[in-house]
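Given as structure tokens, the chain that follows is alone and in the form predicted on its own.
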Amino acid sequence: MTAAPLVGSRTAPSGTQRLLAAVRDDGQPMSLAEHLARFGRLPTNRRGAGSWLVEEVDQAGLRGRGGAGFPTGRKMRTVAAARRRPVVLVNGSEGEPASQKDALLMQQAPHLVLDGVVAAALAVGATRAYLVVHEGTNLDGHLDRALTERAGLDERVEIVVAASAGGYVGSEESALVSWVNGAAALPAATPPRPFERGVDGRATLVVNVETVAHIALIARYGAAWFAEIGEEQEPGTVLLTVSGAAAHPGVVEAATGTRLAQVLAVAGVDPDRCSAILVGGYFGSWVPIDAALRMPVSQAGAVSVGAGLGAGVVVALDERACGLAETARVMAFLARSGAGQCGPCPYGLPAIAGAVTAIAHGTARARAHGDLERWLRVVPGRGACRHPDGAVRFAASALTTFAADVAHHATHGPCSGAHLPAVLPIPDRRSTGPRPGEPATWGSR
């Protein structure tokens, strides 16, 4: 329940359409002009204070879209009780080589993502607000033009937008803040997690673009607006980018506990010619077809399935493809992209992502399965961060849904399939951005 009257609010948008009414038909970014007719001014409490924003958002029950799907509410609580003036840092970096709902939402509805940047900073008590995105997706200028439009709003927030360090890991949130605090993009021991120490040694509040979008909207609708459709328990709707064997590939709005079924339909997806639906993306679970299409769309669902919701990657496999050949290419990308400050990442990624290569490609001995099986029990859990986990979750479901070809592959060598181009992109350079300790500024106000 909001703590005081609110100015600008507007009629909220109706059905599943909330984050993507704010992106134009023709795919050009929408302008302040256009916004603020559609959406009306972001609103703001009369006595200036923005408590009253952090109980509508633990009250409507929004979790973080970026993958972990902690409560954002709690978070934001936890941050504005710092004893100093704490911080804000928007990951926009979308280190998921197959996610694009994020750059979506920053390059064609810029001003709900930077409604929200400013939303969140206020209800925190923080006046400067990071927001570091991947190399690509300032290089139009939509966040720079977007910001010069805002400049006569008066917001009380500095928005810095830089770029991010590139690479898998880069993104992970005590790696950003190590980058925006002039160091090397690299996981940390915690605790101290970000919300206790981050930027510049205050307490800092880390959440994803589609994120803070959401918060912008629960600002100006509230928190019984927001839980009007959706699970109980994960209220809302969530973004989903679909690929892979799909006629319509791109972003879909679902309200959560939708089936996978519908999403995939809306993208033009054939269930009957795919094998397999990758959930979650590259720390995520290959799901069997028929599965898949019974999953719920949220984080329980996922789970329902042996699978996790994500950064909301869904890659629709095409039957003729083979899966086998797709986890290898995946998995040497992740053996080659950990943070190498500990055991799993030089050692146990590359064994797994080689003994996964022998078995799509056929080349397999006869103890490689008795040891990756081993690898893949002995790896999660012993590494600073959960990049080994992530990686070893992928491989493991590979062999499962997928077993019927391991044993093909073991008995007649790889499948037609194993040499058809790839499916999931894989990244060219592990490293985009800047060098360590010289993050790029292109804009701030």
The other form holds:
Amino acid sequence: MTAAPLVGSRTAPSGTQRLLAAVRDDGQPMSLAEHLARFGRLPTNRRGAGSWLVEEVDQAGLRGRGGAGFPTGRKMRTVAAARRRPVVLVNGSEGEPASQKDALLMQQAPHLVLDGVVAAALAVGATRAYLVVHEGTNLDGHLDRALTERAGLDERVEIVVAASAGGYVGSEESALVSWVNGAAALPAATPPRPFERGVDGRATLVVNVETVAHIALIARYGAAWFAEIGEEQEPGTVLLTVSGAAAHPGVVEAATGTRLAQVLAVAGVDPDRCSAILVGGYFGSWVPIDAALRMPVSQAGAVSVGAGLGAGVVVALDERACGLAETARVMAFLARSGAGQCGPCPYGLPAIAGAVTAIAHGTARARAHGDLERWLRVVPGRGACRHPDGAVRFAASALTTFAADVAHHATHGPCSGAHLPAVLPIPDRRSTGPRPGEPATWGSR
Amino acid sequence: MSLIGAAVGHRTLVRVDPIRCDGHGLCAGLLPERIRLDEWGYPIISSEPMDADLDAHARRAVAACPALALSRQPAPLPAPRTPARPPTPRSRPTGGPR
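Output the form predicted in complex with its partner chain next; the form predicted on its own has already been displayed.
What follows is the entire complex, opening with the chain shown before.
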């Protein structure tokens, strides 16, 4: 049904626009014919069933792009060694409200993503793969149509696209596995982890959408090509979703090691008018603007300024906005987004959110600061998942980065920024997932 | 004070399954040496291993937990001993609370 050549252009994308080479400028999804003409067919038959690709991904040094940054090749090797046939679960639920990169890839480069799903499955010896998106995004129908287009490719992997209603914690990997297994989308407490026993009790490779898109390119162009650019320890490119005080918000692809200042410039952020940058999402950290500008874009680079790269969320805070009020709104969202399974989280996070809100509003009692510091110490590390840890990290970074504001609010009451429209997006109570993609404003750069 | 070489293999840890735990709080009464409660009644558990004496109390705490959330497990063996050295002061991040 396709008139596309069997083997198209083999030219590897040059420069730093690798994944975004599969994204058209006009915001239209790339058709299968166009995709094959640009990238050629996925070389799945070379050297056996595809286990060579585990080696290739490992040598490439690819790290997961969903937030944890775990070496993908190592994860694939573990799953591929399972006694029973493993399953692949690709996480496209993009629970971070300020992240749009996975939605952009699925929306506009569906065949690169599906190539990656097929490649990951063949590499670990799986014949079934799940691609889970968030419901209400229309991405499931879109991807199903793309799958129909591929019917003639004879791919030997059954791909199931499913839309999950799980909220912020529902996109955590053990929660996703639980949901695919027919139970509630709640994180699990103890081992076994999904790579040991996941979907249908089988070893399950849980990977992020951007990660499999990189795998699709590594399958074609190899480990050496992948590692040509970027930092030695975590090579390649990474997608960042830049928003906030940006003239051109959107998804930016940058080689790891690029200074964040360059990324901000591409997105039209004027650093002279920003007080801080949120790096990594709602489990991430506020970084003062000066430190953020010189931060290398990488996991290690983010750590060097006291943050984490997470899933590549970058939000520029206008100097007139109130970082404490922003933090208070997000903390309230995180407090009500927990699974409610473990004690410290449903009690501790609302308490922390309340204290941050009081500080932002200038209504905090004297003891609130001491309470808050104690809660920030006592809550992390005691949940089944990392939800409380991430939320605490976010709140703690606000107290450090906006320390001067904390003092000012205590004596002068709330600042004028508290009345400005919210910068950080908060999903509404019914749908706690990402908003539907808006290609008109969420273009790629 | 030296416990090195004495009953290393018998040392244990208590841990709690945070999903099962309902904050009954009995454990903290039975094993105050390793478990205290936060202000909402949920256990905060020390990661310090227990020797046989304390482990007997830990067994009672595990047995008393109405939610079956508490368990004991062998403590990981201590890392090979390095020659004693005065502790190096770690540089503190600036601006941290004192």
